[in-house]
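Single chain ahead, by itself, as structure tokens, in the form predicted on its own.
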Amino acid sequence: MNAADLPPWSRAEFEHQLRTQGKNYHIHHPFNVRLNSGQCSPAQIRGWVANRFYYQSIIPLKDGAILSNCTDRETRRRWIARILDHDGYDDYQGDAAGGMEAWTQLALAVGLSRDELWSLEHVLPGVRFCCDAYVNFARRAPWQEGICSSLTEMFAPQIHKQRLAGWPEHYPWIEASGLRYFRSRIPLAQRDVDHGLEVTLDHFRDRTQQQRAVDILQFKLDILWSMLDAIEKGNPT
């Protein structure tokens, strides 16, 4: 039976279907399991930090693309905070420096220099391809679909909490100040999830649309998983 022939899910069931996709989140990827259980070498950690930075760097581009397509003023007013979260705001000092600066502090803590991080010299082709595909999707998709693709944030607090709980024990050589990015994202992720769910649950109303939303979320999950595939193969030791 086609989705068009099925009744729509209730709002609660639709949210449940979206959250169920967490089983495919990259928290379960073998490389991430090793990373968060203390099984990665310093070189592998540096490789992950350098490559993941490319993803951090395209988030403002992705969010800007969503804004450029968005015709709803109130949504734009709320969504722009995501760009500021990563690029910084006010005097760009301390917490106001933004997520990309916080990730830079993580890079310094694991032994990368600022110049080599920002030069993107360590970014693998597979990681670049995945991230660029995500930005291209946000540029071309309706803004509601772009927002839906960001709902992987529903699953992010758990992975950050794992790192905060395990890394100080497993990798004591990493300065604790370098973990600030993970700590800062936990409350911000919940704020962003609340907004993203609101838009998604309001916009995708019939079963065909709702299934489309689930498929979009899976597409984003595939991007994150494929990034770790590339990092795992590109940083074997």
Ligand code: AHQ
Contents of the next structure:
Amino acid sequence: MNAADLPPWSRAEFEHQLRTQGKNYHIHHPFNVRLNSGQCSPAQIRGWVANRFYYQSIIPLKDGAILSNCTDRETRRRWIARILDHDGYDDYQGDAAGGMEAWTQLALAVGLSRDELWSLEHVLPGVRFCCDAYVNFARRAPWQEGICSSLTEMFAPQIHKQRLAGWPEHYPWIEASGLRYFRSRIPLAQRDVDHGLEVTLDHFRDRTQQQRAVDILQFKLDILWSMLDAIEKGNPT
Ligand code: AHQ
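Since we've got the form predicted on its own here, give me the form predicted together with this ligand too.
Full assembly next; the chain just shown is listed first.
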């Protein structure tokens, strides 16, 4: 029997179906398990930081693409905060410098230079491919589908907390100031998910549309998983 013949999930059941996709989140990827249990070398950590910077750098492009498709002013008024979170705002000092600056502090703390990081010279083909697929999806999909794809962040607070709990013990050579990005994302991820989930649960109504939302979430989970596949292969020691 296909989805079109089935009744829609209740709102609570729909959210539950989305949240059970967490079993496929990249917190369970073998490279992340090694990274967060202290089994990665400094070179592997630098490789991860340099490649994940490309992901961070495309988030404002992805969110700008969603905004450019979004016809609803209320949604745009809330969504635009995501761009400022990453690019910074006001005087661009301290926390107002934005997430890409905080990620640069992480890079400096693990032994990369600012120029090396921002040159993108270490970004692997598979990572670039995954990130560009995310931006291209946001450009061409309806804005509600773009918003749905951000819901992998339902699972992000756990992975940030895992890093904050484990890295100081496992990697004492990494300055604590480098971990500020992870700490900053925990409240922001919760705010993002509250909004993203509201839009998703409101928009995808019948069972076919609800299944589409689950499939979009799986597409984004595959992006995050495949990035770690590439990083794991590209940084063997
Ligand atoms: O630092 C991350 C971030 O700013 C975002 C934005 C959001 C999106 O719009 O897709 N997803 C996301 C994520 C961030 N960090 C990842 C990590 O593992 O540190 C997790 C990732 C996500 O879960 O989607």
